[in-house]
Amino acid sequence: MNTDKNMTDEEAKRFIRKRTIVSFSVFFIGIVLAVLAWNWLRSGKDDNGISSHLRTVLNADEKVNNAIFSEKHLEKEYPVSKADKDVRVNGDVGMGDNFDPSKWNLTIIRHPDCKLPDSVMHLGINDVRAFPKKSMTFQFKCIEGWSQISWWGGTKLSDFLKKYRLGTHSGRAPDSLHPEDMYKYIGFMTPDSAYYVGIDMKSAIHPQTLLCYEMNGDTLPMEQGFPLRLIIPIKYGVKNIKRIAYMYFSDTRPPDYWYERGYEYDAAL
């Protein structure tokens, strides 16, 4: 520590003592504030795995994300040559060994009230493959902190919804609607119901969101969600649900596996 050369030894000692007291005071106040903040967080009621106070902050963050959302905001895409051949698996919940591919189909609940006529439909993988294929190489990001450039192929979810007139209250194609005619959310679930996510409809019809059936130019591997998974680059990996068996629509938030365990519902990048 530098002191004025004209200071006497006694003045220098007083200066050092003063600085020491200030430093320890700031440190002590910081500790007190940290303890108070921690106690404040713990005082909140449990709200899907975390304190209601922290959940309030996360919900506010989600509102900001929704306010600035734009379908023109695209995640960067890379040449296929940049894609990693050894693609990491981000979680295995819902990937049970008792899955029988021969019995798989995609069950779509068109309306929340399943008793309405034509409210439930069943499609096969060829119905998804019938659309023009979109290939995409982007940086997949996981909440665990890793990221990886990977190559995927499939059907744009927006095209799929338009073709089968899904996601709207009226049953008209989404591209001919005002936003208020669409359900606010779309839900997905694995065959064993062990893993499930909810996606806001604006993100679902984003041009980079895919119903994906290929990885690295070949059929999806079993551990990557064969026969069908979601690829949504504008969200963290937790929203990229594997082995989709159920799709449904709602104006309220569908259940979400990681949201119930304390994570942000939106999971937007």
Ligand SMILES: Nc1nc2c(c(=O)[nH]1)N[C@H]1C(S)=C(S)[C@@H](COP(=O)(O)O)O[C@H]1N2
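Numbering follows the first chain given and starts at 1. Only a predicted model underlies this, so the values are computations on that prediction, with no experimental measurement involved. Note that the rigid core is defined as the largest set of C-alphas that superpose within 1.5 Å between two forms. First, how it differs from the form predicted together with the named molecule.
The Cα position of Tyr246 differs by less than 2 Å between the two forms after fitting on the rigid core. Once the rigid core is used as the reference frame, the Cα position of Arg19 differs between the two forms by 2 Å or more.
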The other form holds:
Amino acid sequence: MNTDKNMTDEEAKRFIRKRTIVSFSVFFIGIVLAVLAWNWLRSGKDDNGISSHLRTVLNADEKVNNAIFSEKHLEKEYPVSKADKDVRVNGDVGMGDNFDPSKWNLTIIRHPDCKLPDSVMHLGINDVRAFPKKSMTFQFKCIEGWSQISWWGGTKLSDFLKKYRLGTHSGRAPDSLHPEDMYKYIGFMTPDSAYYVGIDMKSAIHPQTLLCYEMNGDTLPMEQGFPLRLIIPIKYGVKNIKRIAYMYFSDTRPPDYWYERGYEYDAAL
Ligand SMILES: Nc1nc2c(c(=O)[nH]1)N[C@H]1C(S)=C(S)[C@@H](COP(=O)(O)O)O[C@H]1N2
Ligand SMILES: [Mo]
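Now that you have shown the form predicted on its own, what about the form predicted together with the named molecule?
So here's everything in the complex, that chain up top.
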């Protein structure tokens, strides 16, 4: 497979377009499964006119929706002193040894079909650092069951999107008064394109979502995603992608590594 060092902007766009189509097929398979699931849901014993199967699912859904859609929902933050010094290293997909940090840049693709000027941008780590730093100490939760209080530092993704006028169809800065102008999702991918996630826009612009370049007050260690990772406390660990090289925007769900392996797409807490 291509690595970013050899990928031209045209190739990167084509690659992302292809990935999005593949994820669209996954979506259609999903519809078939949904129809089967619907038949199962209706088949449970009645509970006030609603099948018991359906009732169980509705209750679970409500919990999820409250967590995602409440504007007020903030993950609890801790004093830095509570942060574990020995931070666990978990996933290593897309974290191979053939990575040359001196050649790294953040490639941003507004949309594979975008005709606006600056439809592809290349930024360095200092462009990401040139914002007020936000520190986040919170309980990082992995879907596999472990959690750990850890301390991270970086740029709020919402600040970054505003400054570079990213995430909108028009190429204007995102503005809460014009939600219809915003893309529905942001996709992120490692340099070798082996690990990738999709984040819904609302979670991306959440005030605790960071383009993270520091851990424990120091430069992000290599195994934790140097030079740049996502820290998104309102989601499970899976969405906190390490070693980001590509960022792009889409109105359909970007491909997502763990979604393709059976986990739910949102991975919201
Ligand atoms: N590039 C990359 N990012 C990744 C993963 C991965 O395998 N590769 N694993 C994810 C998972 S499942 C978790 S729990 C967190 C773990 O972050 P840590 O290794 O800093 O503890 O990273 C996430 N980001
Ligand atoms: Mo995880």
